[in-house]
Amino acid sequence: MPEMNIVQAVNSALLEEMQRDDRVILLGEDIGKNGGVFRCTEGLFEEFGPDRVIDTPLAESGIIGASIGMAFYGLRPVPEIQFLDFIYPAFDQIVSEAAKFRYRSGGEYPCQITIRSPYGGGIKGGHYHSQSTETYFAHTPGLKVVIPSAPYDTKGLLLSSIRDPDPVLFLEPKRIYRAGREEVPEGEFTIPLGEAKVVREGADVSIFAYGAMISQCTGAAEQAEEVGISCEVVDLRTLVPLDIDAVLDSVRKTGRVVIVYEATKFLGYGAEIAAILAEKAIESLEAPILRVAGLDTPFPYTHENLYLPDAGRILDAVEKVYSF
């Protein structure tokens, strides 16, 4: 079993995929000849050709409004927005159409698109290239956003998200494209949406995290081992649909909660996951709810590091809740 990065994972399942159903298209800016501006799709042009792997304008509306006609045409396009800082020209289309349609038209239109793009500070892109702001999606009923957080993952939800009959957006955590390697199968292999992944077992403190966050989730569970807590850390995955399930089993073993993503933390998606816990486990919780988040400001270049979340200010939640 070969040993990849989320980046070759990204392009493995674009590829099997594409040789298994000749009706996946690709299309974005600088996809094709030159592979995206992150290699995803590097080779993909020279196997598949420029009617499968096509190169567009600078333009995002015209990317997803074409890649929704494909779709109701009967082709599965997999659109690229570069940065998920540029998608907002085609904001309308995503969250008043593509979402819309299944519903509109009672299942006979589902409008079967796949829009990757990377996410997520950490590269030292500054404003326009370093925005997590997948709640804005995440609150759109008829849309799914996927979030992975390892090679294995990767692979297995983007296959099922191309395959899936509703909109997805599957947003890939680019500080980490490269950060490390893992087996991922090849051939045929998924891992349907909505399922969470319990990564670290524990009994005092549940952490609940998606993307690039895990990696420091779990720094700080190791550290808070240390010294004698025991932290339950569980990659999301999915944020729509959310396997509630798995988020309400581990508080209700581990009564204290952490949540953590790199987004402002003003409404951000942790705040669903509390109001949920508030609703449905208030008898379970034995300290007050905190989030570990991004600050309430643009996304800063200079201090990209005080901006985002890490270990340490993970394990000082950890330790406030667990000493409450």
Contents of the next structure:
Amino acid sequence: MPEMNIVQAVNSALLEEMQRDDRVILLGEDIGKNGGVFRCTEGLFEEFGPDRVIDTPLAESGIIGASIGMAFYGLRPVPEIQFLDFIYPAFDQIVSEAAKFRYRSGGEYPCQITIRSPYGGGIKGGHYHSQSTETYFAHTPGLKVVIPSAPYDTKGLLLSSIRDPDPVLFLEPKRIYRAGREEVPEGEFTIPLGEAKVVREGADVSIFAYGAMISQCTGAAEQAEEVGISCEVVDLRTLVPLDIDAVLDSVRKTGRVVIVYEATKFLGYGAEIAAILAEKAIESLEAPILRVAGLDTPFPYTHENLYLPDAGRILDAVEKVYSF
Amino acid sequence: MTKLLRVVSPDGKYKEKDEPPLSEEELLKMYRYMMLTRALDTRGMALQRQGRIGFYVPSSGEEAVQIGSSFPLEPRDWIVPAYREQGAALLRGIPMAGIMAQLYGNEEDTAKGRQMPNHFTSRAAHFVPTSSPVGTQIPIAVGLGWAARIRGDNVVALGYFGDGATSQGDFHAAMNFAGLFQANTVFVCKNNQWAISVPFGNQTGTNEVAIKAQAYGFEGVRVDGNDVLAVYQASKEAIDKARFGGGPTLIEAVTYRMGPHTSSDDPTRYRDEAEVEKWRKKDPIVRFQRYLKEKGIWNEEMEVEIRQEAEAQVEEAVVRAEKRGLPSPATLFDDVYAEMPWHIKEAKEAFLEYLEKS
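Alongside the form predicted alone that was just displayed, please also present the structure of the form predicted in complex with its partner chain.
What follows is the whole complex; the chain from before opens it.
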């Protein structure tokens, strides 16, 4: 089995799905000859030509709007938005159009598109190449939001997303695009959307996270182990729909919860998890739920490492809920 | 100024050499659908005033644009509408009962009462579900026409929008993509002179819309939007061109919104009655009637029959719609996703339980 990083896993999923299904078509800025600014589509233009790997003009609303029309025609567009920070010209197309077509047509117009976009900080990108604004989209009924944290999951989840009959926002943690390699199968291989994964089992504290935060969480869990606290790290993988069973199972076991996300803390995705736990698992809780998240400020340049949650801040929260 | 194409003058006069090759039957079909659209509008506004439906968007004055532009389409083609396209919806084959069910938002509405009136949708008619944001439909029309081009199909997408929409970024993005990728898309701008209260002169620095196509590398044509034959002619040429690989066309149909923006709008606040009166004299239905009379295929008797038939169709649909109940509350939760996720299932169960109790 070949070893791949996340970029290679994305590329492998796209390549194989385009070979399998000639309706799959890629659109985006610089994705053709250049292979994408992060090289996720490298070699695909040469393989499939300009009608299936389309370098578009620099207009996100045009990319997504056209993708919606293509989906109605029967194609399976996989548009790339170069950075999540640049998706807003297409926000109307995503939340007012793509998300609502199935509903507003009584089920007659499903909108099968998968929007890929790198998200998150840690690459010295300042305000506009670093943000983690998945909650805007997770808040919109009709959209699915998927965020992998490792190469194996990236490929399996991307293939499921492209085949999913609903519009999917597939966010790639660019900070760890090339951070590590693991074995990723070639050929048919999917991971169902809506299934979380326990990446580290533990008994004392549950840590819920996704994307680039997973490695910070496992780092914190290792440090916690040294001081005698056993942490369970659950990678949510799909934000919508959430794997509620995985979350509840873990909390019933540990009774203590830390939620980690690099987005702005206030009203971030962790707020929803905390609210759900308050509704469904209050009897299991033995400590307040803590969130470790990005600061409630715009994303900074020089101090991005202070803005982003790291193992130290996560460990601090773990110790607080453990000793409560 | 781009030349304004016209076949029939306001008094119904025409030159034989300008006439499109349409049979008597086709001409009368156009006339019937224009009359039907007007009858629907008259009744729709009345139903709203009587409190029987919540809202209405009249298209009176714009019948020639809708019927003339959608008439050359084939069933495999697509319409991507704005929210003032009831005439095109009817001509495409959405039945009057379906139109009325949508206006009432009742259990017979295929979209289950989820949208405001005039937001029609039909898969069978290739009539893409209408939304309210202005201009978002234009890139979608490009995507449909572009997909057809990529697949090598002789299929066309026709996108409607108003003069106000030309100010949106989505208009620019759509035109730019269409020109670059030579999408099988025809853009029909219904320049009805008003975007709610803002006149066309306050919408853009150009004194016409058609010229904007030049910036995107394709043809823009200007047509008298109250002359159904001129609209038909221009649309037929543009649709054929798109169908056979000639790329997009922007058609500016110069017309007039004779009524309010919607049933919630009071146009006396911002426009002179004299202007409305001037355009009322250019009523597209009256002009077409004069033409048909000139050609000797119209008489009073036929007029009465067509009008009564249109009104009867509308009346029958109203009677039917009023007998239907509302969609069941349980349907609120359907069609958000292909498969209902747990959080919607749970919300549905709790909600229905609450309704049961109360």
